[in-house]
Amino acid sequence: MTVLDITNVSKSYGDLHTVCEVSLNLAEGERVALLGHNGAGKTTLMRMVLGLTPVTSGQIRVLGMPPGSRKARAAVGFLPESVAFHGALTGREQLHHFARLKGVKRREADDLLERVGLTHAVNRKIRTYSKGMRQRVGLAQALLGQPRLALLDEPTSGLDPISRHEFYDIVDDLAKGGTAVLLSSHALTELESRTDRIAIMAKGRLLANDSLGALRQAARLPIKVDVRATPDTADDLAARLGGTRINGASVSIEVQQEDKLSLLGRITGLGDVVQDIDVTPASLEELYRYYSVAQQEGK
């Protein structure tokens, strides 16, 4: 079931074009990740979403409803770049607010707490709370009424590397349990192994919109071999092989996508002289470059 649906959308203010066309959608659990640079219009997308922003033109439908009617507002969670909570109530105390606000238990409320990692923390007070302690109030408040859709801005911003991986477990809870998640992060590292689907906006329009793997294909960028040689070897070694010396014992080759098997056969056809092989496709922030930065300028 389509969750969201964004259709030939275009966002304009005067003659200022911060989204122009974008047709986007996302499918019932669902994982896609908005890559773009500030000002690309991934904001203003999701704030279209939200209701918050009305479109310019073209249409925007989430679970079939207009954006900012009182079912699609039911429907998705929200976590904004920057959050901002009172600093006089405890972490307890806001969760239970928002969830007044939601109509949800406070019992739901407490368990997300948990969940999130705060349970040491929820009688203090939000004010004595680090960045990434308030970043996951944050993730608590979108996940409150378990969303069908949920917007996660910068969702990592001020998280360390054992929160970040909590944070994309409770992502891969979400959608194996239907809820189609749009998140927007500047970490492209983190993204690749964690995401169905990788969109890419620059100065308001969708320059990609595909599978990694597909998005690997259509770019054709080359995918690096590296093969660790036996001691006095990596001369003929890369003689052989054509490539590229480098730290004194290995060799590097660069390789389209069909020519991978060929060239993997012939290294391993050259037996003992080759300790180790490296094969390592364009990375996350390499497609983004190329498509972002490339494409616009026609090459």
Contents of the next structure:
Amino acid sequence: MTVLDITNVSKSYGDLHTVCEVSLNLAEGERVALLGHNGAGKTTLMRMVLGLTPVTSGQIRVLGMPPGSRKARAAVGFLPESVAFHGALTGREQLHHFARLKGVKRREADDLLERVGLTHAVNRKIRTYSKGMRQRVGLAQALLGQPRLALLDEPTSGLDPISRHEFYDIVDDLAKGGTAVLLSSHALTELESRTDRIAIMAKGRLLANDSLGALRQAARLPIKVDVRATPDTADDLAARLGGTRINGASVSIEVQQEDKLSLLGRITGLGDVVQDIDVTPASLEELYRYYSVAQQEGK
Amino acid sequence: MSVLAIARMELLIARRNMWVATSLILMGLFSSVLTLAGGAPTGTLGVDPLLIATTSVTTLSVYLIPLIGLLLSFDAIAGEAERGTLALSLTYPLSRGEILLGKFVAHLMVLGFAVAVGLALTAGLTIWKYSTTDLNYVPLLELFFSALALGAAFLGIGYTVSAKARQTGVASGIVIIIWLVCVVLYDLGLLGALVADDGGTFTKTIFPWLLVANPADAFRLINMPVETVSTLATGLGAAGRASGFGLQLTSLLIWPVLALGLAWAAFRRVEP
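Can you swap the form predicted on its own for the form predicted in complex with the partner chain?
Let's see the whole complex now, leading with the same chain.
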């Protein structure tokens, strides 16, 4: 079932086009990452989905309802980019307040505070919290009432690597429960294994929108195969496999997807000469660069 | 329900920010001092001592209640917009009207509490000073409810400024100017015009309307029913009597509704 339906949406402020004809769908339980530099239009797109900013043209539907309508808002959880709360309140008071606004039991708010790892600090004033702790309060409020759609704007900024890992565990659970998750980020590496689909935005346009595998295939970026031999056999290996020697004992070869298996077969056929193999597909960074450059050249 | 949730949180914040304490101390302290010192010139000449005290407290309230009202409200929308909490609140299933109403309820409660404590002190000290409970308490109640109306009007004005200015720094500057104009400059201007007009048509026809149009003046006129006392307290009082109680009450009731309406209209146009 389609939870979020964005059709040909544009947003302009006078001559400034922050979002241009973007179409994007999210189904139940899908995790989609919205990638792009600052100013690519990610936040504006989210604000339009939330009904905070009207669309200039096109249409957005949240569970078939117009964005910003009371029913749509009741079904959406939102974590803003730089989340701020009133410093005079404690974490628990703040979350209980949001629970009341959403008609959720306070018991659930307490459970969520525990879930995001804030149990030790719930009775402290938010002004004493670190940025990461505030981000956790923000995440907890976005999860209140098991939303059908979660919009998370730069959710992992300010979190240390372990917290990021825990954060994605929470996102996984959320998606398993049927929530569609749209999260924006410019920290690319962490998204690789944690999202179902990647949507790349630059200068207000949606440049790509597919699974990581499909994006790699479409971009036809080479796969890098590193073969480790011994110092005296490396040159011979490089000549036979057609790669380049990169250090004392290794050879690096770049191949396309369809040639990968045959290459691996040839390497295996070399027998004892080969000590180890590393196969690295194009990274998200490379893909991202590819799609942003492709767009600029296309213009 | 959302209105109650907002009001509840605003009360909590007002308590933490010491707004409740500040308002209480301001009203309590000034009411006590005026009650204890205010009766001195009249002695015990048979005028109800509580009436003397309420007259003093009225003069004080004309300055303090608009001030407290504006101080409570100037940050309400601009502050939240600056911190970014407004955008988040607006993604929850509640309307802007509910947010505004919730804040208003909380702030009016803070103000009402401060005024009630001030007036209770006034009554208590009068009873203690004159050793009598045989007093007319009606002016005290009138003062309380008209003070609520006056406070509500300035809360609404403060929200309007807060929504229009979008920055707390700017909003605080504007509300101080508004306060100065309403409680000081407006009267001075009218007084100047009265002197220049010297009992002409302006004094008889336009002036009463202008006077009562200012909620602070309407409040002052309502609470100073005795000619002599009001003449003592303000030169404008006697001349302003021409407007009549009905008009004064109307002004005091229309202002809160008008100001809150304006605040709502301004708030609706705020894009967080």
